[in-house]
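Just the one chain here, the form predicted on its own, laid out as structure tokens.
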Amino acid sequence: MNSIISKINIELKRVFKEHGYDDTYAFISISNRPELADYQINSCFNIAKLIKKNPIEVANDVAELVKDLKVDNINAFVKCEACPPGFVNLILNDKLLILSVEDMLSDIALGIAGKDILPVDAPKCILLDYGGANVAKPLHVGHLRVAVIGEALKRLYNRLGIKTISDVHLGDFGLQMGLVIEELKDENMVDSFSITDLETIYPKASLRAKGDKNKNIEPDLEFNDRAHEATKKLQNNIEPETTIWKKILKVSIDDLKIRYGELNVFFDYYYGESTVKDIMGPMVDTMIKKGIAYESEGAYVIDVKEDTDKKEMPPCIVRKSDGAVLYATSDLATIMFREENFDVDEYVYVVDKRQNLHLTQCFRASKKAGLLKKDKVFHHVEVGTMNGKDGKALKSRDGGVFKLETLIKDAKDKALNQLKDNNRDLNGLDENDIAKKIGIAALKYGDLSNSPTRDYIFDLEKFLSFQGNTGPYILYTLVRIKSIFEKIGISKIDKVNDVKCDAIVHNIFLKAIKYGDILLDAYKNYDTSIICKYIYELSDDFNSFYHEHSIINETDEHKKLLYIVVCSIVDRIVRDALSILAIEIPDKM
């Protein structure tokens, strides 16, 4: 389906033809002034470049070509002016907006295709690495973020018919497999153990082969190298290790899919470390016998910099002098894996900002080995970090790491407080289901609505605010609009017949027909805070509408139908950008 945009754009081509202009330079673009206009023709400048002709004359010659300019046998516009010093500025015919906020509604993707508005050299295939969970540890808030982001990333690719293919990647190997098989080993739990054991039994782990100063406790080296020992079994597939090992795997990643569940995000896959494990020690060898890798201080690595490096570069280090992996070396095996089992055109990269180092290092050295083809995108989204109040990493109250389930019950308690202080009548609906929506809606959309690369301090009481850019008021929004629905008994909508838009529902329909755009640009910036920006400003602006009219008593009829319009319009876009974002909608609030 054409957009109006589209439709607008394609009559440009054909007038400036006419007129012997150049039709490259026919298309409008989103005014930078709404309060002056709709959309703007910009490119009077480079045509009087061309020609030799003052900017201010150009916009006054095309403003009268397109003036006139019809599309379904509709006048484009009610307003074409020239304004100095060379811009036409044009308004857009209601009748129009209407028409065209009528053919979204009448489709079920609202006209929106990926292969209508996505560049020609789109990827077919992309593969997305987020989560980062570790194998026997629980998520922590560090996680929240990542995961969030991954997720909505994956959905916004689907949304515009982009195939995906995601990786949570593990952390399941090396030295920490190792201490907690012998810390089940020395607590006789070798063969019946859950979860919440399992969160136990590393830090006890840790804390034995490391040693505290600060608690007087010093290292206890039997038990260390014993770890060390089972580390080696393990990656030789000895036994019982092995076995121990797959069984902690298999609980963890158990309890992973119910955490993860609880947030709506879902992985493909849940490989790790441990997949690529037999393929390390051979890609490293033949780095080295290609002249790839070379001895550096007893270590084997590969150089990554480039001429325009502004700051320094360290070599990808992918063998220890001891002869042991890095992660650089899982990292690399990693993409090899990919290559050789996947068929994709992006890699996308959700991982803690502090990590661009290391996988700028990795991507540079993949494709100097020839992992992978010189063209192949690799996109490393940079996130910032979740704070608390004091501008430091989040905490618990004790001062440890604050646990992912902590927090999403944290949301989902202060939630239902709200409910019950409220005294909101919920139809006997299950209130605990309802504040869970509340909550996890608060903890996404609080973290989604601040752009990836962003650092942001984490306020769970301004996140269940029910007014400004929270989740619960776009929520609260959509069961508005709902109820609506409701009382009004809408089984369909009829087609609007001549009526006059107002200036908010001529601006609500003008951003409605800019969601296509809203999508594209989230694309291309890897930032789906875009989204959230967009679905509160028109959220905001509907509420504003709904609070000067009268939609329910509204007694002229063909009023009213253009009044059930924007309840549809908003509705529909906001749940569609709402299943973008992964964040599920009460029917109640």
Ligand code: ARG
Contents of the next structure:
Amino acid sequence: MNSIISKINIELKRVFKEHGYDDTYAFISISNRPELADYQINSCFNIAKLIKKNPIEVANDVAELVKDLKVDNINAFVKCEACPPGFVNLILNDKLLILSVEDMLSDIALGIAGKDILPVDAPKCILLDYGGANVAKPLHVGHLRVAVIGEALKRLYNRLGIKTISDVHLGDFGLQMGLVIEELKDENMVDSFSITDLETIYPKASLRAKGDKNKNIEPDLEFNDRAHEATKKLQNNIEPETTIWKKILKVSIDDLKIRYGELNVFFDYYYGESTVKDIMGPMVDTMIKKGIAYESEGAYVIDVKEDTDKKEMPPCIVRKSDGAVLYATSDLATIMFREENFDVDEYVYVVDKRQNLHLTQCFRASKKAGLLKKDKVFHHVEVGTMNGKDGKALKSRDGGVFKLETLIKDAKDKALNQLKDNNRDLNGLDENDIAKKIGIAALKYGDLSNSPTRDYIFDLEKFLSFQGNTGPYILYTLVRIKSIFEKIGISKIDKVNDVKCDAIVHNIFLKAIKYGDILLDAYKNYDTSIICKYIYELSDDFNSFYHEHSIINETDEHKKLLYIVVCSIVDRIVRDALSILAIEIPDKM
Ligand code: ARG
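Please show me the structure of the same protein in the form predicted in complex with this ligand, now that we have looked at it in the form predicted on its own.
Following is the full complex, with the preceding chain placed first.
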């Protein structure tokens, strides 16, 4: 909560207590009727019930008590009115608002620190599992959302002072590796291959093993057997498969770091399923010994059903009848590994929502198997899919999976064309670099502005538009402010003296002081789209302000100063928010 609002609440408590009202009801809330009030006191209804009075009577009484409330010797409200059936509507004094905004500007963190706004039991350290790329397969569009949302959540936690550990959790084990290894052998490529080679090898090997009825391709059973054999060898560290596999990992991870880097996504650890390959077997043995995993139709399973379950909850299979491990085994062993190596209070998995059953099974099984050092929160941010304009999963032109690389290139190219078409004056700056920033901002913002769980339609033209809730619109607002500052040539901002704000300035300041609440809301809901919505509205208000005011040519020095404060606070908040969203800002556009 903003410091001025908390000061008001402290004063309110004092007044309530003085007049015999229960002070737990002494707080102001953001008004849901902004045309009538900035803030409201909504608790008169509760008080009325308690003391058996009519709510409007209580509201009248409270309004009388509160109307002259002072904070830092300034009247807090210019309007304080009881309103039927029992609200108290409040309009903040501009003077106090300006002070509050100046307070924010004087602090590098805009006066927002996690320790002041987070609940007392908030976690100290969160481990984020996001990204989830698969080795030797190119990143596809499905990997975009989990990467950008995960990165934004990580930065939000850091912004609020919560320590994070980020792990990409690679899919680097299992049959896909055996397939790639055998195909590389057959093509005499084990000694030297590039990422481009790998990208063609996997689909080839997969087609060979599975065949394709539609194309009249028979499965190559001998090859399939060899791939299974190679996968087993990996599990037992047998050569040369293990060395080839390590080489595949290196080539793949080097490339992934570049791809994720382009999106401003960075991980502390490039661990994967294979990190726990040697502890999976003993872990399952222990589970069997303890009676937590039991035999069912030859396989070993853990029951994870709970009485309150509304949906079917099948047991979690940890060992197949042929002795092989599964996806769940590696996730369970990963939890064990993380518990051993890190001190974590909460786990946040940013993963496709279609994996919710799998993750729920794993979370429950880990608790049941006693893998956790202490009870802790597991949260699955269930990420929805990105669909094409036809509402179906996005496919490439040839009907195959859509590569992320293609998507990024498209966005950059289109942004460059837009810059060229609009004949933007870029002041000699590198237009390719600017187009890249705009393109990636468009992609990322298009994604982040949709609530994580929602499926959304991928529409690059819309995302690239300079109008509406888009990345370029937000960036353009910042570029506009930068150019105002350059034209005015300010180095430091003086204190604003005694200026009345017009409605639009008042409104911008009112929004500005809510920034901390917005971050808290995004944190509580694991939803960074809340931040997008907020900066969009703030930018929109700013742009109306810009069109209605002549900032640079304002002759009244007091007013001009006020306008500079408006520019500064919008600039600082939006920049702060974009650094959370991991979106880069061009100097011109
Ligand atoms: N590699 C997986 C996939 O592409 C995602 C991994 C998600 N994280 C996890 N701990 N299971 O589907």
